[in-house]
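What follows is a single chain, given as structure tokens, in the form predicted alone.
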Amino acid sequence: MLDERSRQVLFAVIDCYINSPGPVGSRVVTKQYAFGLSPATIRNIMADLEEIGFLKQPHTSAGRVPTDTGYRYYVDAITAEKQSLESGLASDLNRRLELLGKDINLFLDDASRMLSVMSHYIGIALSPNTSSALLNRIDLIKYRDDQVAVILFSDEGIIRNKIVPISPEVTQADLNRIAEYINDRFSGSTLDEIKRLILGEMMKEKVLCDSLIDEAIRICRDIFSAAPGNVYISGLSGMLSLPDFCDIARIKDLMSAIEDKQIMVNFLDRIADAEGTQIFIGSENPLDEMKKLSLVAATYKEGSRPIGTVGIIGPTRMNYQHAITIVDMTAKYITTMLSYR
């Protein structure tokens, strides 16, 4: 813990430095804020603050910059606090959000552009990921003569489509036969249950005709291999511009972590079941690629289910309050607007 004076000198170090990307020294913190303290005592604050690990002095003849546990004592410290939103930043917000159309994929591609936007960093978004949507129905519909379509609904609206190789001697009427089997049987069960579940119930039931068991086995494996949601990823030319990327190994590392969309895909799904909005600061990212950059993101849910994910990517130079009370606010619109679907 820090006393009130360390609190304070830091917080202005954090504050100074995330509106000018430039060390900050003694003197800086001593015009810009009424502390009543002599810019030796601030010196001597600082050089505390750097022995305990939360501020580093690039240079010998500079002033410091916070390090990645001086933002986690910071961004711990506003998050508790629950300081107000602006009314003028929730009335924008709300107003944007609601232009936004209903359906949920495109919801979100429009929602990282806004992030981004009003952020000035990455926007993200991470659409459900099927294997916990609940299926309301599924259509089977021969297309080929070796191959069927498939149409899945689930109960938020999303419909999955996907074309599985059949035998030619399946006839429409199986296709229907195996569908009613599934619709009847599997209705409002999740994918990744009904995956868990379907192979045993059809051997152990018998309902189909034997004839049709192995194809109706194979159809099903085929559907319910359920691959976590789409991620739609907004602002990087807005990013590059910042003066954090400056040179070309800054760029490398931002281009790597947002280039290969399934490793982003990934960690999103990995963090979707976490309460609350999630914080993840440079060397606190489980991605190599991450480590220099920071990553808020809060959860959507349907009822109270987590199904997606949003949040914000820019570099350990973030307005972290600004930017946590925007993901925050999204996520939890979305989560409303899939209630009244």
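Residue numbers count along the first chain shown, from 1. For the two forms, the rigid core is made up of the largest set of C-alpha atoms that agree within 1.5 Å on superposition. Quantities reported herein were computed from a predicted structural model and do not represent experimental measurements. First, how it differs from the form predicted together with the DNA.
Relative to the superposed rigid core, the position of the CA of Val170 differs between the two forms by 2 Å or more. After superposition on the rigid core, the Cα of Leu140 moves by 2 Å or more between the two forms.
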Second form
Number of protein chains: 2
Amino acid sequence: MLDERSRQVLFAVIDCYINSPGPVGSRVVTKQYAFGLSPATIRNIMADLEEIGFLKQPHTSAGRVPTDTGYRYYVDAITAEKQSLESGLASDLNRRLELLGKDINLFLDDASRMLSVMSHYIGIALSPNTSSALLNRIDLIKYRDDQVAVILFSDEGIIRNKIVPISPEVTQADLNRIAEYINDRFSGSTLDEIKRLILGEMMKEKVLCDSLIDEAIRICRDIFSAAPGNVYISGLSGMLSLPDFCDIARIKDLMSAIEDKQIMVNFLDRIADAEGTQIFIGSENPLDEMKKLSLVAATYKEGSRPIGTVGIIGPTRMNYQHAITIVDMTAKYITTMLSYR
Amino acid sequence: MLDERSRQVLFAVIDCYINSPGPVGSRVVTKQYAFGLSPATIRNIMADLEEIGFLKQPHTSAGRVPTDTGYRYYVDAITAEKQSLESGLASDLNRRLELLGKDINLFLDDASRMLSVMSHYIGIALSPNTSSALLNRIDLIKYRDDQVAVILFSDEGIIRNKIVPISPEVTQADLNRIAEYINDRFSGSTLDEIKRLILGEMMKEKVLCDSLIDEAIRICRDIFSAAPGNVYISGLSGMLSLPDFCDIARIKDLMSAIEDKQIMVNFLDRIADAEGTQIFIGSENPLDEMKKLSLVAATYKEGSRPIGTVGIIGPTRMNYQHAITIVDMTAKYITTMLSYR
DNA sequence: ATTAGCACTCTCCATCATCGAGTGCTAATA
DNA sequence: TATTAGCACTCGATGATGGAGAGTGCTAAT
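Now that we've seen the form predicted alone, could you pull up the form predicted together with the DNA?
Up next: the whole complex, starting with the chain shown before.
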């Protein structure tokens, strides 16, 4: 589709633009990249690239700027070829990852910060989606007359805990029977499944005395209903130092994109199923607020089941090579970290 | 210190400035507030107010702007006199508060959002400081060969939970003995105290067999060491719509003030002991990053012990009357909410 | 003690000319 | 045929200029 020379020119323009914003002229391309061609020739090539939509001019007689489509071509190219990740970066990243805690939620908070520091963009990390976690066991602890602590375990730890009100007549022994029942029936299923199954099944079940069933149903409805995921976001102030965000309007866009964490959670949840590193460039983004930003994200897994996401949000003019490496390594690190526990 | 007329002029200027930024001139004061005085007289009074440092001119022949000292005088005045809170505001606020959840952490997240919506500034809420919570009971649940779930209860619910590795030889019965021991000795003390006492005391204690003590000490060290507080912050994007943040530099200041949550937590923790609503105006702020912002904060309590903070961060030119009312009511609401459980 | 009047100051805004970077096109060149 | 030098042209950025307007301080009159 693109001859070798055009490719190189496109990549040169992108490279230039990543290093400093502002349209790239034909002259600087010839200066900084040894093509052995004159500006005039470069101009012709650039005109061709504009024609097929990989570059555009902000206005007549300014230099060229890559379009989202241009970036897409570039990103596809660099992800296709074997990534020779800079050894310095890799070891630095590993060192930083080692330093973070082992508790997954604290880890994610730190990880988002680390991602932002390493990339100079915004680092995000989405906490594990508990509703697809496998129940290992449930514990019900009566700790006050009218309250019971419900604790759900997966194989990897406590996934949920909550205080639920309860009628004072229910004894710890009763609670043990409820817990035993749930453990027998449902351990090994995901919380989502349990939520769907449990209410119906309990209605029919007659092994427990009736008033208990009422309590049990209420408890289950409470604890198995979806808990909101948590998203950690870091590096906003750093982003503002970038020349890309020199006008207030863009900053406001950025903020509103970030601010509603619920939207963010839903969005990241939605892409969590896909394999490998995902890249959304500017207008490719499904979220309106992010049409002028790019997202590089990868999911981390527990076993083979993707449970959460880490990523970097930056200007479309971001250093994709760098970002991809960082995000990829971080996701892989979390995955192995989870499997070693 | 200030005669009645000067006071009124000062308040008029502040009122004007709160409604729209930009220096206020003598003419608009005479127009909007019926003093029955001419602009010239107002000018003289304003010159006096400038002399004592309550107003200042951005440049010769611009209007006047309140100084931090001026605001302080104003705020002291309005807090001293009986607050006649607008009935509309109060009921609206109450309605919104009722809508929020009852689980304290979810509540705080929503509350910070509510605070920002109501004030149009930034809403903050600091989660309860668990290290000064009173232990009601500890539970140790072995749920895998090499791991134990530790759950701390206060009178109000689960305050901490954590998975701690453990040697496989320790049985559930052993854990029960450890838990019983801790419950006997320490329930009713704050986690902070326990942390200080427990390690030393355990060393001496010989009721448990030795290898168990080692395990117990390790577990306690883990679970009783300080957990980071959590701070919920909302409304950044809204703030950017204010005319006060029209230049990037101020936005960056704002961001860096907000971004490092750890600093925020420490700061809010430090002021958490004081009674009533606290107000830091501009340069009064202990935090450098906040020297151009104001903070209105109040603590909420559990019984008589202050355990957390809610507040509003805005430009020094904020509507203090409004902010104080909102923050105050919210803190009081949380306090009663906690006491009814 | 207050006020009208007036000269003065300073910001804001639009206008205008200039500069320079970068282009597209054409004609010359290898 | 592909490349390049040369040139006219476009357009944004920059800075100077010059009212207009808002608001002051001062003085003299009430």
